[in-house]
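We begin with a single chain expressed as C-alpha cells, specifically the form predicted alone.
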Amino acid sequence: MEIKKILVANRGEIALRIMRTAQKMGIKTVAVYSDADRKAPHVRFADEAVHLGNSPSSESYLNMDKIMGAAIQTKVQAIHPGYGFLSENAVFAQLVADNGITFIGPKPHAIKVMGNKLAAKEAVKAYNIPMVPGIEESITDISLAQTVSEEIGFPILIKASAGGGGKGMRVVQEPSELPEQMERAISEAKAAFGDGAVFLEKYIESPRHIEIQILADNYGNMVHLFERECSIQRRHQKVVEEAPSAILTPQIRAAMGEAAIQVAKACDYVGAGTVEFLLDRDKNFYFLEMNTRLQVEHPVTELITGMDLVEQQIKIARNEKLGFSQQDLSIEGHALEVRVYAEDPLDNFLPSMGTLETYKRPEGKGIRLDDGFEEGMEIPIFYDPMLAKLITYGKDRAEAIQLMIRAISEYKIKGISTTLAFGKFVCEHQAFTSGEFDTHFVKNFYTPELLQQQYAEERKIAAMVGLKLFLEYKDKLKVPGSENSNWPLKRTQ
C-alpha cells in the first residue's frame, strides 16, 4: 500500500514530531491548524496546511468532519492521530476508513474495546491476565456497592468505565465514605465522557505503574519493546517517565511482555500500542488498561531500542511486516523524559498563561527536546498545557538522571511559570534517584515549601559564586576610586 501523503490530526510537539518521520521516510505532510496555531512551527514546517476553524478543540481538532473535508481536500493516503484528540475514537477511525483513507492506528473494534475498561476486562478475561479483583460490569446502585465493596475489601477504587487521566476516580478507605464518593465519580464521569457508568476494584497501595510497549503487524506478528516506568504522577497524570525501570527484573519483564502481547492478541491489535500495569510491593502485576494510540512517553522507549515508532506505525498502515523478531530486541542503556507543563508547581500546578519571553533549548549529546512551540510564542489557553517532553539518554540510569539535571538548568523559559523545577526536585531525590518510589511519589514527598527551599539554596549558592569570581578579579577591573572621576565629564563632551 503506497502512501505518499500523510494529515497530521493534531498540534504542537507531537504535530512536528510525526512530520519530521514522513519526511525522512520522503512522505509529504499536511498540517491542520486554529486560529490559535496559525503562526504554530508545525504549520510550518508541512508541506501543506489547512485551516480548521476558531480555537476551541471541539471547532478545530476534534472536529471530525472538518479534518475529513482537509484530507480529502488534500488528497491524502492516510491519518496520523498522534495522540489525544481523535486518537483514541472508534468513531473518527472508522470515519476514515469509510472515506478510503489510511488511519495510522488500530482498527475501530480494537479502539473501541480497549477504550472501554469494563470491555477491556471482558475481552482479556480469557487469556489468564492477571487483574485486579473487583467487579467487572457498571454499577450505580449505592446498596449494591456497599455489599460489593465489603467483598473486595477496602480500601476500594471506583472508575469511570470509559474514563482516563485520572477523572470519575476516586479512593475510598472507610465504607461510610461510599456514597458520597460514588456520586462523585459518576458525575464527573458524565461531565468529562458523557457516560456515567463506574465500576469497582480492589484499591492496590503503594503500586508502581508499569506499562509496556507493543507492535503487531498486519500478519499475526507481534513483539514488545519492553517497559517504561511511569509511577512519577500527579493528579494521576504522568510527569515523569523512564525506560527500563529501576526495580524489574528480567523474569518479570518477560512476564509482563507475553501478558501485554496476549492483551493485544484478545482485541486482535494491529500497530502501535501500549498495555498499562499495576505493580505491588510484591511485584504481583495486574492488568490496567490498553492506550490504542502512540504514547506521549514513546521517547525513552525509542532511545533504548533504536526503534522509531512512528517510522513503525507508518511500515504497518503501508501493511508491510515487522522487520524483526522479538530475539531481535534488547536494551541499550537508560532513558529519561521529564513533560514540561506550563503550569505553577508553587500553586498546586495551577495553568500559568502567557508570552514565552525568553525560550533557549539544552542541547548536547544525550539530550532530546520535542516540543512545539518558540521564542516570543503565547500559550493557548485552549489546550493541554505542555509545552514540551525534555528527554536524557545514558549509559546508566545514573547518567541519564544527571544529565537531566544538567539539561534542566540549560533550559531557560522566561514569561510563564513551568514545571522545569519540580522536574529537577523528582531528579535530585533520594526517593526517586534510590528507584525507591511509588504512585504517591508527590503526595508523599513534594511540596511548594520544598520547592522553595531549592529556589533559596541555588540562589545562595549563585550569590556565593558571584561573590567569589567578583574577589578573585576586582584587581583586574578598571573601577573609578573616588566619586571625583571625571569619567562621565569626558563621556558628555
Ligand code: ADP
Given for the second form:
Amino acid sequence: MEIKKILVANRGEIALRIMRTAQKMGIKTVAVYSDADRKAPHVRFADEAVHLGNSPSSESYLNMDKIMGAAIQTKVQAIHPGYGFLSENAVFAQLVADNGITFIGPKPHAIKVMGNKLAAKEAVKAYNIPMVPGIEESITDISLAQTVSEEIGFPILIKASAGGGGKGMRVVQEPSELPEQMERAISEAKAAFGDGAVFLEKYIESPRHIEIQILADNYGNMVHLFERECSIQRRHQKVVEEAPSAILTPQIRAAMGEAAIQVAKACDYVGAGTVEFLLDRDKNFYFLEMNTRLQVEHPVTELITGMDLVEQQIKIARNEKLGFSQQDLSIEGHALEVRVYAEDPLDNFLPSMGTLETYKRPEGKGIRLDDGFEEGMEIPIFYDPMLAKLITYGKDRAEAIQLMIRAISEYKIKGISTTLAFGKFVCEHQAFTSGEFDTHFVKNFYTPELLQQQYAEERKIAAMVGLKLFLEYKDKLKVPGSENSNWPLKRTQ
Ligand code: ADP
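What would the structure be for the form predicted together with adenosine-5'-diphosphate (ADP), rather than the form predicted alone?
Below is the whole assembly, all chains and molecules, this chain first.
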C-alpha cells in the first residue's frame, strides 16, 4: 500500500518527531493545530497545516470529526496519532479505517481490549502470563471486597479498570480503610473515566516498572526490542527512563520478552506496542498492562537497538514484513531519558506555566533532544505539560549518566520551572547510580530541601568560578570606552 502523505494528529515534540521520520522516508506531512499552537514548530515543519479550532483539546486534538475532516481535505493516505489524545481510542481507529485511511497503529480490537485493564487480564488469561495476585473482575460489593482482600493480603491496591496516566489508584494498608477507599475509588473512576469499574490487586511493596517494546507485522511476525526501566516516577507517572535496565539478567530479559510477545498475540497485535510489567524484590515479574501506541520513552530503545520505531510503524502500516528476526536484534550501549515537564519540583511537581524567556539546547555527541518549543513561546495550559525529552547515549550506564548531568547543566530554560533539576538530582543520587531503586524513589529519597541544597551548591561553585576569573583577569578588566579605568576600582570610589 502506498503512503504518500501522513496527517499527524498530535502536537509538540511527538508531532515533530514523527514528521522528521516521514520526511526522511520521502513522505509528505500534514500538521493539525489549535489556536494556542498557531506558531508552534510542528505547524511550520509540516508540508501542510490545517487549523482545527479553539485551544481546548475537545475542540482540537481530541475532536475526531475535525481531524477526519482535515485528513479528507488534505487527501492523506494515513494518520499517525502519536501518543495521548486519540492514540488509544478504538472508535477513532475504526472511523479512520471506515474512511479508507490507514491508522498507523493496531486494529481497533486490540486497542479496545488493552484499553481496559480488566478486559486485558481476561484476554491474556489463556497465555500463561504471570499476573499480580488479585481479582480479575469488577467489584462493588464491599463485604466481598473485604473477603477477597483478606485472601490477597494487605496492603492492596484498588484500581480503576478504565484508568490511565497513573490515575484511579488507591493503596489500602489495612482492612478498616477498605470501605471508605472503595467508595472513593468508584466515584473517582466514574468522574474521571465515565466508568466506575474497579478491581483489587496485591500492592507490590518495592516494585520496579519494567516494560518491553514489541513490534508485530501483518504476517504474524513478532519481535521484542528488550526492556525500558521506568521506575523513577512521581504520582505513578514516569520522569526518568533508561534502557537497558540496570538489573535484568539475560534470562529474565528473555522470559519477559517472550511473555510480552504472548500478550501481543493475545490481542492479535500489529504495529509497535509496549507491554508493562512490575518486577518484585525477588525479580518475579507480573503483567501490568499493554499500551497500544508509541510510548513517550521510545527513544531509549531506538538508541540501544539502532532502530527508528516510527519508521517501523510506517513500514508495518504499508503492509511490509519485518525486515529482521529476534536473532538479529541486540543491545548496544546504554540510553537515559529525562522528561522535561513544565512543573516545579520544589512545589510538589505542580504545573508551572509561563513563557520560555530563555531556551538554549544542549548539544554534542550522545545527546538527543526531542522538543517542540522555542525561545519566546508561551506554554499553553490546555495540554500535557511535557516540553521536551532529553536523551543521552553512552557506551555504558555510567557514561550515559555523566553525559546526562552535563547536558542538563547546558540546557538553559528560564521563565518557567522544569523537572530538569530533578533529573540531575536523580542522576547524582547513589540509589540511582547503584541501580538499587524502585518506584518509591521520590518518596524515599527526594525532598525539595535537598534540591535547594543542590541549587545552593551550584550557586556557590558559580560564585567561586566567577571570583577565580575575576582574580585572574582583574588587571585586564576595563569598562568599554574608558580605556584607562579599572572598573572595579572606579565603582568603589
Ligand atoms: P496507568 O495505566 O494509570 O499508568 P499502571 O497499571 O500502568 O497504571 O500503573 C502505573 C504505576 O502504578 C506503575 O508503574 C507502578 O508504579 C504503580 N502500580 C501499579 N500497579 C501496582 C501494584 N499492583 N503494586 C504496586 N505498584 C503498582
